[in-house]
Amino acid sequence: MTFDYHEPTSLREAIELGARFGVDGRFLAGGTDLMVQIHRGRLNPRHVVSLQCVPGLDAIEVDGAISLGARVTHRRIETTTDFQGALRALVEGAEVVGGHQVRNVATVGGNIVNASPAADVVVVLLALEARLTSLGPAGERTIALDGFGTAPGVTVLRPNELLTRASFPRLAPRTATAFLKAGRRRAMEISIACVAARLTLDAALERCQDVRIALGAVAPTAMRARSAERYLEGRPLTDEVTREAGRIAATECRPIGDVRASARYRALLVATLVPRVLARCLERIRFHTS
């Protein structure tokens, strides 16, 4: 495991190094994924470009659209007061990533680029309809998070591009978010299945006006349960309706069986977690508007 280590001090310098090294180079943010993959021989870059000294990539912006810099850590998400209300799902997703030591280092950008189908915060950002900004020699471009990952560990990011931030619109009134994860233990565990939701109620606080449901660890990439979303729109959120939404979501996912769980068990978890996450959203909206 040998590589040349580079520590640029500006975004422009980082992009120039990325362009020079191409497929032989890798950007390093927190390193909790990258260094493990290098150590295990899954990746063998000749050059590693650290982003630790590049200013601006660790910023959180909450004026207008919400923006998370690529180097924002999971610990920062956990402790940001603006995420304690309607955006609570971000905290719930971040606080179950590894242990404290991992969350102090692991970054949003690394989590996204790693393209794990079980990445908890990515599932939350998918429910928030996040868009990603990347920068390369050809300039800046915006990419929808939905479709950014094309297979486990594979994204549409070009070899010489750097992911700089993830952004999503401010939430509408009468909206809440929630995230739930199932694993073999409560902490430091990869999800067997996880679900995030963003729910907006009508003015009477009875019917679903708008909803997004995202699923993790039950398909080759994090995915939206679009049929379940369409089913819910305009309906009163009774227990029967949310259970049916869970059943529909379970038919949409494409889980695999492995040493941690069978495909059937993962689908059953989706059917169980979707009603629970919707109930949590419903409770939060009614609490904050009562």
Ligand SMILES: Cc1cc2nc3c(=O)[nH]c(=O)nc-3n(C[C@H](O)[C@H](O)[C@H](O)COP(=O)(O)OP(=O)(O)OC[C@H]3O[C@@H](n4cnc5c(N)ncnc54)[C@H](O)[C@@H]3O)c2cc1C
Given for the second form:
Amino acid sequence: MTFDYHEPTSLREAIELGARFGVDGRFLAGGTDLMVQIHRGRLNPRHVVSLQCVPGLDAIEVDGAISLGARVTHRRIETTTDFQGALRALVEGAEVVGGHQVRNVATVGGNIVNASPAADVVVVLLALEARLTSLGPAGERTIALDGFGTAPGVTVLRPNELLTRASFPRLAPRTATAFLKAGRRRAMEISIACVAARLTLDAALERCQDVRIALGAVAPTAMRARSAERYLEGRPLTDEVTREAGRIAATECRPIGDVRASARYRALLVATLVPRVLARCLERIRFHTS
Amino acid sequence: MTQVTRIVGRSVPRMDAPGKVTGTALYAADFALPGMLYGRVLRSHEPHARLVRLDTSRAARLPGVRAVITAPDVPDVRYGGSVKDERVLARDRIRFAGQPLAAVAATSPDAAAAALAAIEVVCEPLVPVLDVAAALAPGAPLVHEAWASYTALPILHRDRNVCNRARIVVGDVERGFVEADRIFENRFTTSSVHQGYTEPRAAVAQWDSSGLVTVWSNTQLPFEIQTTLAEILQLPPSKVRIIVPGIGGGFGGKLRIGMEHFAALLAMRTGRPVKVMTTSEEELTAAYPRQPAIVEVKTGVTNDGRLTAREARLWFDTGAFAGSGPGVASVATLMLAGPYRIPNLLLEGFAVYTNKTNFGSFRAPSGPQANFAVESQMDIIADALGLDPLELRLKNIVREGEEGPTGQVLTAVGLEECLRRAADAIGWRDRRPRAGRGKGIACGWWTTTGGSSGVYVKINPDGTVALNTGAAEIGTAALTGAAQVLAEDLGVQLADINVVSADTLSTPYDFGAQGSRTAFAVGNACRAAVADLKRQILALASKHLGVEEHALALREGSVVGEGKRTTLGELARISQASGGGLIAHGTFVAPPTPYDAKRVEGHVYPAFHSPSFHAHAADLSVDAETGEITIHRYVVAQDVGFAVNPAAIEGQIEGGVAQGLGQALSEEIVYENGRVLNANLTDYKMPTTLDVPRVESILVQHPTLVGPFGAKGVGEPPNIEPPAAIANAVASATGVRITTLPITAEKVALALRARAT
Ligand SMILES: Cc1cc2nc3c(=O)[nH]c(=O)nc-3n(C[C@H](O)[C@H](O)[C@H](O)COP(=O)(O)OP(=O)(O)OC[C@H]3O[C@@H](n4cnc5c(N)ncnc54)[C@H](O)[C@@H]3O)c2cc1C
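What I would like now is the form predicted together with the ligand, since the data block earlier showed the form predicted alone; can you produce it?
All chains and molecules follow, beginning with the one already shown.
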């Protein structure tokens, strides 16, 4: 395990280094994925380019569209006042990442680029229809988060591209979000399944006007439960309906069985957690609009 | 019996606490010497293979590499405590994935790792024996073809892949089953779990010009390691010195030789000090984690709930070597009887070779596995007979003066009190408050391991006291307990006592930090030393003060009588000037516990010394859909004999329960085709602080005649009952009985589903 360590102090310098090293280089944010992978011999970059001293990557913007800089830590999401209401799912996703030490350094950008199917905050961002902004030698481009990851650990980001932020539209009225995760213990746990939802109700607060459901750890990448979403649209959110949505989501996910859980249990968790996140959303909308 | 005491019986801070909480305490893993090299061990990827060739030439030429050793560089010695079946490095046969093949020493850990990667291993895979069933199948391949020729304890019953069958026979089980109205037969299985000590196994070795090798290691048993290492190195034991600078947890995982032999051999080869320390991956693939078990229990019972007979068999997977297996299989038979009066018993414990790591001792070895089976079955019986599980237990538990399974006479039996107080505390009368919530109870017994302990106790010229013991403070406050006993008897303050420990060259012998024995045995050795010291002190004080000995008394660091007074310090100074100082050698060995030898076979642990008794009760909820378990309350009532340091005992109980809940709910080393799938701390799931409820401790005190002030061993027991208590509470909450450990949410959820359809 040897590599050259670089500490650029501007975005431009970071991009230059990224372009120079190409596939031999890796950006380092919190290092909670990267260093583990290097230690376990799964990655062996010749150059590590730290983003620690690069300014402009850690802003949280909430006027108009909401935007999270790539270097925003999970801890900051947890403690951001603007996320405690309708965007509560962001807090719920961030606050269950690892333990305190991990959350103090681990970042949103790292969570996204690492492209683990179990990345908790990615699942929330997927339900929020986030778009990513990247910067490379050829300039800036935006990429939909949905489709950004193509396989475990693989994304469409080019080796010399830097992720700068994730943004998503402001929530419509009568909207709430929620996130739930299942694992063998209550902290320091990689999801064996997790579910996020963004739900908008109609004016009568009865029927589903618009919904996004995202699932983690039940497919090679975080995924949207599109059939369940379609089923829900326009329907009243009775227990029966949300349970059916859970059943549909469980059939469209593609879990594997591994040392953490069987495929069958993962599907069962999806079927259970989907109605529960929807129930939470409902409760939140009704609470905030009453 | 109430005793008026000053220091024992009080919650005092641990003597090792300030150093540990401020980060200044030295552990073996911290230990370093100038010029030290870093050793690493190359381990097999194959679970079972013929080793054809090891090419180390490229590794030896790498920068920084100072030595590469393979089997031909090591004395051809087979060692082992009960069966001599293990070698330092594999010669021609590989018996588990993780077995050491070679060792390297280099100037940095990275250079050592690079050297390991550069060694070429050629081997021919053989069909592995993956589990106990495969090992016992007719015509199964032998893990040790030459098993019959190995040196072994003569008492063992060995047969091919079985390296011991221990047996207890009492009465006639067939007759007992005829007397029964109902017969219950159940099968349980448990997984291997790691001791989870925070500090990896570590050793630093250095040779001196006289040919003495000193090893600083975090072993629990410095004197056993001295013997084993001397055997491996073919040296007299006096040429091997083991020092324990500190231990960051052991729980049985640091009983047997760990890194000491690799460090010593590499240091011999290089002429430089060498440090070897394990990685998490090595810990989870090649350490001494708890034996997985299969347990079959058949119990006969009358309709009114009287146990008439039990036939039970427990098979331990002992892995590639016997190690602790034969002994633990013996202890298991006593645990299979449970703390119950059953007139007819046929109990067998087997240690079975497979191609896996040498599973070993873990806090109350065999306890949780056997207890999970028999205490789960007690609830199955109670449910079937329509009896309250507490009442069924109370009807059958052993009482004062009754016999244990091998005929030992039981005294200081506080079990009924434990059961009743645990049940009261958990609110037993409301056992199923609502759907999905339930309470469970489990009880058991355990030994206070024997073995001998010696101490030197010396009075310093300032009146303080040096306690020199061969035991190591493993983090249980056991030596604080021993020092409390010493301070109590000698009439000094705890702060006056300094402890020197665990150096085979300079400290007296001790059987080691194992089996809940340290405070008990070292404490008693201190009492013997004080008795001797008091004679010396009073004789000297009498001369010095001119007062008859019988008129003198020791009080608060002084000797007083007839209005005269002198201090211990002054007497020590007088003695230093005239008599070589005030020093005493105190010794203790647990008196043998008489038992009926006709009842046992192949048994290396036929009776429990000064047994302790305990009951655990849990109150939990189960999520009917996800199977997730939430523990609301957890109560332990433990008969500790006499609580030398109540706060320290509560700490032992809380820690033991946390570990026990890990075994009950989340921890397991998962094997697939002989390889560990989760050899990292991401996927090996020890509980976090959020997973462990507050543990409520009730200290029950039925003093023994043997322990210091009546104390019993307290360290291991809290680890025994959690799996059974949880299994019983889950069954009470859901009606679903999980018979395999760990009781994961997945198992519960799928069982609930299976029942629903
Ligand atoms: C003990 C522990 C527990 C954990 N628990 C969880 C958990 O519960 N849930 C969960 O989702 N994750 C968990 N993780 C994983 C990890 O903490 C998260 O994925 C985290 O968000 C990664 O962020 P980081 O800043 O540490 O990324 P890094 O490790 O610094 O980077 C990860 C990857 O992203 C790349 N990268 C980082 N930033 C950028 C950027 N701006 N542009 C381009 N590439 C970039 C790096 O090159 C690397 O390939 C855990 C990790 C540990 C060690």
